[in-house]
Structure formats: C-alpha cells, structure tokens
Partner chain sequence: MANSSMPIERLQALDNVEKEIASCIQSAGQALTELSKDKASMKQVESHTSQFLKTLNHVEGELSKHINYLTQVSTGQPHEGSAYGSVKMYKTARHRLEHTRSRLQDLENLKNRALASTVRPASAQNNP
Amino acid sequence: MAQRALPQSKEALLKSYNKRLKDDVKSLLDNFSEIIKLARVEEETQVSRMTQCEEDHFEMLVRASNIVRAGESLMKLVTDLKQYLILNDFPSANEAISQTARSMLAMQQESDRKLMALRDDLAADLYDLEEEYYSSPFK
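Single chain coordinates (the form predicted together with the partner chain):
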C-alpha cells in the first residue's frame, strides 16, 4: 500500500499552491521595483515630457493595481491553505478528536460520580424514613 504516494489531484493541488505563492511574491516585488524605477526623471527624447509623464502615470496605476491584485491573490491562497489544513491535516484532526473525547469522558465521569454520591445520600436518608414509616401507625 503506497501511503506516501499522494493522489495525483492532491499533489497537483499542492504544487499549484507553491506556484501561486512564487508567482504572487514575484509579482509584488517586480511591480514595486518597476514603480520605483519609473520615479527617475529622464531627458526628453522622442516624446514630449507631458506625454512621457502621462505614460508613466498610467504605468504606475497599472503596476499599483497589479500589486493589490497579487496581495489579494495571496490572501485567497491563505484561505485555501486554511481550508486544506482543516480537511487534511490528520495529526491536528486526530489531536482535536482525542481532546474532545477526553473532555466528554471526563464530564460524563464527573456527572456519574456526583449522581452516585447523591444515590448514597438518598439511600442513607431512605433508611431513616423507612424506619420511621414502618414504626408508625400509618403503614
């Protein structure tokens, strides 16, 4: 039984998570550094300064949007990882189940222990009541 061989879909899923992480981090870094580079004022070449400014402004807007998109994509990745963790992290799931079972068992034993103590008290009182009843004229 190949326990270590993940099903292809799960392997592909985890590989896709890695790829998304690398791509988003690269996108954040590249877009940020390109915006910083655009801050350099260059000599007027073929296009006029106004046109160049407009072009740089537009490029900065697009790159800023890319940074935000990459950030949101990273957030989505974290959400997907949380979901995968809840469903497939067996050690943690086993630990959670054991802990629930232990606490339920402890509460059940505590409840039964108190019930037995109550039973013992009632039995002692019943003994006295029976004596009283059977020695009275009302029986």
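Numbering follows the first chain given and starts at 1. If you superpose the two forms and keep the largest set of C-alpha atoms that fall within 1.5 Å, you have the rigid core. Keep in mind that what you see is a predicted model, and the values were worked out from it rather than measured. What changes on going to the form predicted alone:
Across the conformational change between these two forms, the residue of N88, S33, M60, V68 occupying the hinge between rigid parts is N88.
17 degrees is the angle through which the smaller rigid part turns against the larger between these two forms, based on C-alpha superpositions.
Got the form predicted together with the partner chain; could you also share the form predicted alone?
So it's only the chain below, everything else dropped.
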C-alpha cells in the first residue's frame, strides 16, 4: 500500500482501474493469439474449404473488433486515470497554491516598500514646498 492510508472508496476505485487494465490487456492478447491461430493451414475436414474460409474470416472480424473495443477501453481508462489524478492530487495542488501565495506575498511586500519610499519622498518634498511658501514674502 502507499505511504498514507487511502479511503475505502478510493481504494476500491483504484482496484477497479487495475482490474480493467488487466482484463483489457488479457482481451487484447487472447484475441490476437486466436487471430494468429486462424492463419494456420488446415488439413481436409468435412467442411468445405470455402465454408471454412468464410468462418475463419468472420471469426477474425469478431476478434479484431474485440481488440479495437479493448484498445478503446484502455484509452478510456487512461482518461479516467488522468482525471482522477487531476481531481485528487491535493498535495500537488496545495503546493502550487502555496507557491503562488508566496510569490504574491513577495510582490505585495515589494510594492509596499516602494510605496513607503514614495510616500517618504513626497512628504519631504511637500515639507520643503510648504516651508518655502510660508516663508515667502509674496503670499
């Protein structure tokens, strides 16, 4: 099991994903093996050669469609796993949020520092201007 204990529903979901994976891969392998077996040359039987060819052709079509179905099921499984990871990867999401918060805090502190320096400069300039104005004989 993983480092942390998973809730029952998540564990069941992961087991179902694992079962789907094994079933679909087994289906791919079994159907492919059976198609390869159909390529053999048969000795004469009671069934005519043309009938046997049609039967083999139909079986290949069915098995090929089973392979396609298993492949589509595997692609759906990959999509489900990606969605599960995106929706349930809280440590990664929390780290991204924390990193963004830290960068925003640093940006806020830098802006505050610049505003304070600007305020101090303006206050000093305003003081000088007021002093000049009030000491001027041309009020």
